[in-house]
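Let's start with one chain on its own, the form predicted on its own, as structure tokens.
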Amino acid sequence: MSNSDVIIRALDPTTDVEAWTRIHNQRQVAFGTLRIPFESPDFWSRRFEADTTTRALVAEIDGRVVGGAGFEVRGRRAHHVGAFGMGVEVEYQGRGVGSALLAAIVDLADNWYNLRRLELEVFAENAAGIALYRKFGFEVEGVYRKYAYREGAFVDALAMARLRDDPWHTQHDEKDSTHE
């Protein structure tokens, strides 16, 4: 399977909520995210209806939804910042689904929202997730000690971000430096 086998599209709240719930209720998926397992489809339906700022994407293979991501622009003084979270069905992890979702998020951030900063939190022991984010240019900015409670213990998370230069300022800075 390659990224070309993965279709990324907008979540349809009328048809995709069951799949979204199934994925995010998998213990291993919940373990790697800030979600808690055992959420109902009704919980997710209400959340999607109430949240008008998050763009929800799903990854589909052969007509089956196998992953999802939520992406939002922070707004106010941080209108140049986006954040996201994602989850991939256990049996499809390590098969390019996360890369396809993240490529779509980076495309939205860069080419549609013109964001300069894309950020996330990831559990410190999530080596596969950290490797994926590094592949897309994310860097560790810090450690959130005892950030979340999971399976009976507090665990650390990393703050990661991908910064993108502002080409307008870069061009003008270069022109200004030539006149010195």
Second form
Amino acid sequence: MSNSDVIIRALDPTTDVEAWTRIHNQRQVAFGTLRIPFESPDFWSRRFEADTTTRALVAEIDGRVVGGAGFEVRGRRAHHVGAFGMGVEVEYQGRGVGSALLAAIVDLADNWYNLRRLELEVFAENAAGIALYRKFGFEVEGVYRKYAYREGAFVDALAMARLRDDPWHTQHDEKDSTHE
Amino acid sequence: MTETSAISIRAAEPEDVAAYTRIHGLPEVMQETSQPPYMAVSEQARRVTNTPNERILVAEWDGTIAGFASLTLYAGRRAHAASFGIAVDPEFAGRGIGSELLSAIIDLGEQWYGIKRLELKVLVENERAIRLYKRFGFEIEATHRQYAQRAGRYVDAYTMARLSP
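Taking the form predicted on its own as the starting point, write out the structure of the form predicted in complex with the partner chain.
Whole complex next, starting from this chain.
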């Protein structure tokens, strides 16, 4: 299954909450994130309603929501910084869904929000996640020791970030515009 | 509570908002913290409001407010961790107020809230603060490049953390 089969769109709180809840309750998804299983859809509904700063995206294959990501611009003196996290349904991992979500986040950051810095935390043992982020230009900035609790142990997480130059001084060539 | 001859530490109260706004608007303090200039007293009320997860302390020197510290407690899978920040009025620099506030934060977090990991972000250029944190067992874990905007440029920040043995 290639990336072209994955559709990324905004989360629709009226229809996507059940799928989002199901995915984030999966033990292996909670394992790779900071979620705790047995969360109710109502928790997520209220959270989506209350949080007006985080943009939630979902990944869809054949009409089924199989992954999600939350993206936020930090604001004030970090107005140039974005942070995000993502989760992919266990049965659909390893098929490019994470790549598609990350590509959408990078697109938002680079092409629309003009962010200079994208940052995230990823568990130190999450080799697949770390490899994905490296592929998109993220670099390790350090290790947070005993960052979070996970299945009976306190585990380390890596701080990773991707920087980008300020395009203010770049001369925009009208002839190269491809948008219609 | 620890008390040296002139420094006392107490909880912040709503009335402290004016002092909070003044101190956090001072150029020297703004250099090292995350607030921009021209913050209004009317929008800072929450900064001096204690909540279950946000514990705010005031340091007084002979009864005059000289500094603030806040301890932010995390929940769920990060319940063992907390972050904090400290700001001292430069008028009162060099008198041990930063140390007293940091001691109080560590005591509060570790001895009373079961915190095993205290963490914070500090600008790389803030050498004085970094020395203070190192003295209290904090170690540099990460360097965040172009983390914040400060006086017209982007500056790096460290994450420093202290773990309980």
